[in-house]
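Consider the single chain below, provided in structure tokens and representing the form predicted alone.
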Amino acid sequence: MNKVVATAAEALESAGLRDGMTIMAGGFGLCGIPENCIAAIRALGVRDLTIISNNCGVDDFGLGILLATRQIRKMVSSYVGENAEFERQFLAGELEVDLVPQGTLAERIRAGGAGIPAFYTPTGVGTVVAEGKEIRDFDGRMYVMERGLRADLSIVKADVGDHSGNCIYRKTARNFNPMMATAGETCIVEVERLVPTGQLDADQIHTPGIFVDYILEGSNYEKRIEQRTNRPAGSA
């Protein structure tokens, strides 16, 4: 089946894009995130998201402009400590946010991909993570039920991707891509560069193409880098 489309926004509009969805937006950090999916959210104008990803971007990049916008309405993430309109909006009451534990947010995903209802950790036991939630003593440690997570959308990014929708990711862009292609009802990816099907390596693939609705070859990826750390020329 050839799964591929033109644009991000011709995969959004296809995959029925509308206000007060709850979408993956896959990546760690700035590193892998679907930018240009990101971008054709911004000017498709949709509201009232709820997006769940690790981080929220920066100020002027990734999702971060989506919050400059006020598209997003609740942010279900990990690590937020890189944007400054996230900080306002939260403190202002005007932007609702899940702060979940790094780990716990990649196993939800997993979970919610693999069709696994809740599951039991001993992250955030005795925490103000754990409150309202069950908590269950297994051998004589405590551990707090989490819920698995889906979502209406999922948006990837890969690294190359073949026109059934198999994906191969680069490095640290496998944090969070994989598991969310497997954890939204429908999956958009793009990817750097697009092949035929057949040429890549079936033992390399990372995200077959059986759960990948539509796949784009994207284009003007800024990659930028979040902390960029110098140290003086032949130190050690």
Given for the second form:
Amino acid sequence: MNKVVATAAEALESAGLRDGMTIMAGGFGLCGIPENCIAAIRALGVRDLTIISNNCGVDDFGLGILLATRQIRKMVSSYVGENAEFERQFLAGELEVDLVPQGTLAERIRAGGAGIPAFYTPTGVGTVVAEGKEIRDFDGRMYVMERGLRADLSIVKADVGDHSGNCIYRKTARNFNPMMATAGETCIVEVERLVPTGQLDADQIHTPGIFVDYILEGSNYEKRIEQRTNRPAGSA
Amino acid sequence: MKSVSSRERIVLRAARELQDGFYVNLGIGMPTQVANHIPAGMNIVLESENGMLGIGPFPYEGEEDADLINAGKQTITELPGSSYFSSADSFGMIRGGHIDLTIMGAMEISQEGDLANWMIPGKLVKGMGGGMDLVVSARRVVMIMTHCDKKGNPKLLPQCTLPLTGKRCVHRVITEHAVFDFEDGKMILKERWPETSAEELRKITAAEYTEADSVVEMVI
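Starting from the form predicted alone, produce the coordinates for the form predicted together with the partner chain.
Once more the chain from above appears, this time first in line as the rest of the complex follows.
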């Protein structure tokens, strides 16, 4: 069982990347996004993609670069506010958007990967989010039924991984990545540092290798910062 | 009385909602400023819904870490005792009722405690982010907003005109003029800014409310 591939393009081709696929992409804003996979999807030119990701990047970075090439047909996200091309395509009716509360999105992906087809949450009851969905009373409180979510492919970014596919994330770059790793029929993980099996402390693994089909050491990470905020020098 | 702007007054009053040992989630914008007014000696742990407990101050120039941001996508730092977790765990702790307090901005609040703060029909919808989860699940949901909009229209209304973020989810709202609580779908005036008369407050508040047995002076 060899999970290691040299490049994101090789992983995507092995995973059967094709038009019309549903793809989960990890990250929160531009933090913890699979930069190499996104760039390779752009280069491979597949179209009509449904992308499940908390956000949609910015105009010229992250998932935004797949909007520029019109490769995305539908976005499933909780917040898409940082992107002018997104706004243009959405208002022109070229792009479908399904807005999902962030916690519901995270739990739908977690549930999908864990074999749970649906669950009840209080989030969104009495709002447009609950329209057309089953509402149920548990112990005197109302909940809306939400469905587990799976994808044809998940593209995930971790900090370190080993040849067996075990992965460790770093700081807030973890976000949606671990759940997405479990919810794709095929899962590709790109890491900043790939090490031989046995080099990672088994007690520190966030994503066990069972969820990972392909792993690669990415290159040329830009890791762009969206909002650079500082405290003045000399302050506490 | 300190001379501060309306917004500073709201932020300072909101900081008085903090209690020692609280785990707190602050919304983006004005609520984030509450973090600058945590009383000395009070232990508050700030949660960031993208997966962190124990938000530290902004980094010094040159020390920014692209892997360490808050929910507003700003660079931050960690503190002794900070922890990181996934978005699923983050919203698990939110929905599970483990967050003591959330302070968030609002566009409209109804007299029953309904909240609207995520979309304006006709304008581009950017998404609700984590707001809808937080307002139905934090143990205490405190909204802060200017009492009226930029045109002077009341934002405390009989019913919200904008699409809702949550129904009957607000426990308390703080404006520059007053503090109201919502109990069993009723709005109750608790505190009034000393320079705002009772009549004046009625005039700028479209929502129906009763006065608590002892309305006290709003203190910052």
